[in-house]
Amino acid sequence: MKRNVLIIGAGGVAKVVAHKCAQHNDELGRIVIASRSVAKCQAIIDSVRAKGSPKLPAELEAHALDALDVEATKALIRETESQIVINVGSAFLNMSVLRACIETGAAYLDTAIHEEPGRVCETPPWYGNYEWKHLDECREKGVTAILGAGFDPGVVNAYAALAAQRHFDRIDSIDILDVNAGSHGKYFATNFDPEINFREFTGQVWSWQNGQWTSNAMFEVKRSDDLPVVGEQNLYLTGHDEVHSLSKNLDVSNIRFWMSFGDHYINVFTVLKNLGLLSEQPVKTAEGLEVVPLKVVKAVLPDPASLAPGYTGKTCIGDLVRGSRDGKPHEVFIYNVADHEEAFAETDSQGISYTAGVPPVAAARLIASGQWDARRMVNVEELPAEPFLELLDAMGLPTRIRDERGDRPWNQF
């Protein structure tokens, strides 16, 4: 049984992870939070204590760490006797933190695919460019590494696995629909790290169609869906992490990711992009200073964690799956609805951080119990889906299913 959790990162998602780990510290043990800013780590600990989240008298520690420094990360893992590392820092850290876990034997969890600062929207499959190069090493050393254990990627991967195992004889298409129908009241802001957010949309949009990779431009392909609770929404074809692993691990010809955007977001994004302000490549100012335009935009936008107070509305994220069962056409929508105000009341965080932060803690609990201690590198769809969804039901992210029989909890037949 693995115990003691090191959380890397101190943003909104890390705050949710810390609260949820504290709520289950009878299983997970000591909780350590580490980032470049020890003050941000301590602020999360203060929030955890103020909300009364710890189930047992809590061992909570804040540490300063440059997680790009593999030796420093290894030293902290050993010093704190952390057997599970939840990486919710920048996606630029993944390979460094993974390396530290491989060399110390700690289980590794993340919520997003690795990115290199100077590269945007690389050629698929993204996992194959970085993480999957360490498949053999993790297996040989018996190191558990669970990739993309947030909501999307993560929970939606489990939804796809559930659909394949329980609801279909053959799946023709999986459309992952991600809607935030909430309002933060700001003129313009992103719900997570602006740098990572914009990088998803400035290059090519890759989807898996007719058994091959297909490229489109951002906002080129649009659809509308009438979804539970949030109603009619416009969604746009977008490249996303889970498409890359699902296309490898499931025998499905069409896998696409769609995200909702309002007209205002699209207009502001388009202006910033056309002006070159979303470029990841450095430029020189008239004064000779070298700056990265995207980092400047990030610096002037609101911190996503600051959006939580006063954020209203709901999210709806799920998998629309089509195929056949018993020789007949079949369609299901497996989904979750989360509430921004409820997330803030529990964890001082907005709903996007909540949906991303709860699942890796559920995954950590399954590693701790041994059910997901795979001793190899896996994506979520390669693991048993039902124990994961059962924990999420109890931890604040209940799953529902809508099909020809109506709308009901996922485990009601």
Contents of the next structure:
Number of protein chains: 2
Amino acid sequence: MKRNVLIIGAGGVAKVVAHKCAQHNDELGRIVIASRSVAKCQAIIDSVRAKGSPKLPAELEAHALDALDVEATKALIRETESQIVINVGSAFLNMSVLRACIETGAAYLDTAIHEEPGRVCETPPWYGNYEWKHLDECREKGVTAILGAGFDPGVVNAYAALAAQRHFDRIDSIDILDVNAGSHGKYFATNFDPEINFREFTGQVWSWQNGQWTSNAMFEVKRSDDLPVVGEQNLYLTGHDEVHSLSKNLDVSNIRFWMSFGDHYINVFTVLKNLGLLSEQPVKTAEGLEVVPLKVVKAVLPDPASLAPGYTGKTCIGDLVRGSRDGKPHEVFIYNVADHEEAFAETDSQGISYTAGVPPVAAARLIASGQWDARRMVNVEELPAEPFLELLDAMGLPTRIRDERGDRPWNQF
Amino acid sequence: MKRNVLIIGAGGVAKVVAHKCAQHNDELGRIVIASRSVAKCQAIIDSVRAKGSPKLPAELEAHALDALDVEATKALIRETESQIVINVGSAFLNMSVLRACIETGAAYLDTAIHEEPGRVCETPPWYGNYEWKHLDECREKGVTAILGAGFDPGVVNAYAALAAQRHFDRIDSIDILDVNAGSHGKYFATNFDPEINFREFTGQVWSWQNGQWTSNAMFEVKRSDDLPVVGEQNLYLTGHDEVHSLSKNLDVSNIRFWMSFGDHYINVFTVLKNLGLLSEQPVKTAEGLEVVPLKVVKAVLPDPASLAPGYTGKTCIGDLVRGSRDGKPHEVFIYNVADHEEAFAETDSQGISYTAGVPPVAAARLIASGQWDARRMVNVEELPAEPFLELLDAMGLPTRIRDERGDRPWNQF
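Alternative state: the form predicted together with a further copy of the same chain, after the form predicted alone:
Every chain and every other molecule in the complex is listed next, the one we just looked at coming first.
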């Protein structure tokens, strides 16, 4: 039974994680939040207390931490007796936080792939460049490391595993569809860290098609779908973490990720990209100052956390799976619909942060109970999907399924 | 008879100025080019020699200079015995270069209004904020300072003076129309320093209407005109230097400046402006680096000088003047058409640099000959227009006039 959670990061997702951990602190114990800015950590604690999120009288601590500093991170893990680390800080921190977990024995959870500042959209499979190099060491040391345990990657990986185990004899294709049909009312904003958001789209788009890696440009391949609640949507083939583990762990020839974009987003993105303003490589101003353009774009855009109060509308994220069952063609869409306003009412956060922040807490509860304490490094599809989806049903992210028999909760047959 | 020219700046306009000074070095004497980067000055000298521009065996010198340093600028003026200074450096330098001229007695020429880095589109009249504060001192010391002696401001001011003196009894309106119908083949670029280009459009648009200053937003007021050579064009009311002197020096109730923009330019501009990327005020990145977004935009855009080799098409810039003559309504359009490819063939430069760079050399020749050696601070419309336009006819920027009697050279009646 692992207890006491260290949350790394103090952005929008970290705030949801803190609220949700507090709601289940009878299972999870002490909650520590650490980031470069202790003030941001403290603001999250204030929000958690103001909303009355803690189930039991809460131990909540804020700490200043540079999580690139492995020794400092190890010291904080030990000092706070944290047995579960939920890393929802910058994507640049994964390797140093993982290292601290391996050396202290704490369980490691994250929600997105590791990135190096100077590189984007590296050679597939992405996990092979950083995380999976530590597979053997985690197994040898019995360290639990669950990679990509947010919504996507994360819940959609569990949907894929559920489809493979329960709904199909053979799967031909998994198309992960990620739609945000919400409106934040700003001229332009990204729903999570703009730096990470744009980095997803500036390089080549990797997808797994016909059993091999295929490269496209962003906004090159488009599809339209009529989806539950959010209706007709335009989605574009996008590079994304989960394609890189599902292609290894499932025997499926076509795995693609699609994200919805409005024309306005595409226009702004296209202007910025074509001008070179989304580059992660430094440029020099006429005055001789070296600066990474993307970091300046991030600095002028709204803080994603600031979007929460006015955000309306819903998200719909799920797996459209095609294959055969009992010798006949079969298709299911396993999905969740989340509501921005409900997310704000519960956790002071917008829906994108909510969908990313609730699942790692469900995963942490499953580590605490032992069900997901794998004592090795895994991606979500390698773990039992059903206990995870059951917890999510109760934690605000219910799963539904749509197939030829209609639209219903995932576990209603 | 003033001789020897110091050119401040080493951008696209400075290059044209250097070529044109060299073509007339029998009148102008030694040519010195000074900027922060001595390599850029030397590259211009190399271009001048490669094109064979010098009329007489040429004295050409490159110097490194921080022109904000008044003492260094004075020392260079004295050391090089320069009696005419053509300031075509950054718009932030005017006041320090003017100071150096006043204190050494050199004649001062520039092509654009002074600007302070932290301010845009200040209270009208703009010249009153900086330049005209030195009117008395220039007159007392007998220093010649000709403000805004490029094309616009500059030649269009002479067109306005010509209209007032030769074509009208009463002028009701002067609309300066600035069309660049050229194509540089890039996704996006500005034709001169992006920082100065964008600063023109990010604040309020000042125009002189019904005898008073009127404020609009950029791209708020549009007109369409069928112009010589370039045809039908969309132009937008824009703030510009010449409105601020013509409104003082001519008795005209309506003076407006209009610039042509394509939909693509407006889209890129709108995205950048709405995101805050055109701000002249510093922002702080997540890493704590202070940076002015506009300077980063400048750093990623093509160097305007680099556009020259592939630039095709023409510019058309002129004054549409309405009023009455002999008791009847009268309208004239006095204008020039310039060609990007011809400009490149002659001076290794694109047409916008050419139209801005030729006029100050014509003005320098008139200072050298004594005709424009006013021994006070003036705007171009206060000087005799005809000798200026005659020189420009021979120097590559011929003036034409279009009225009810047809389209012909300006001095053909």
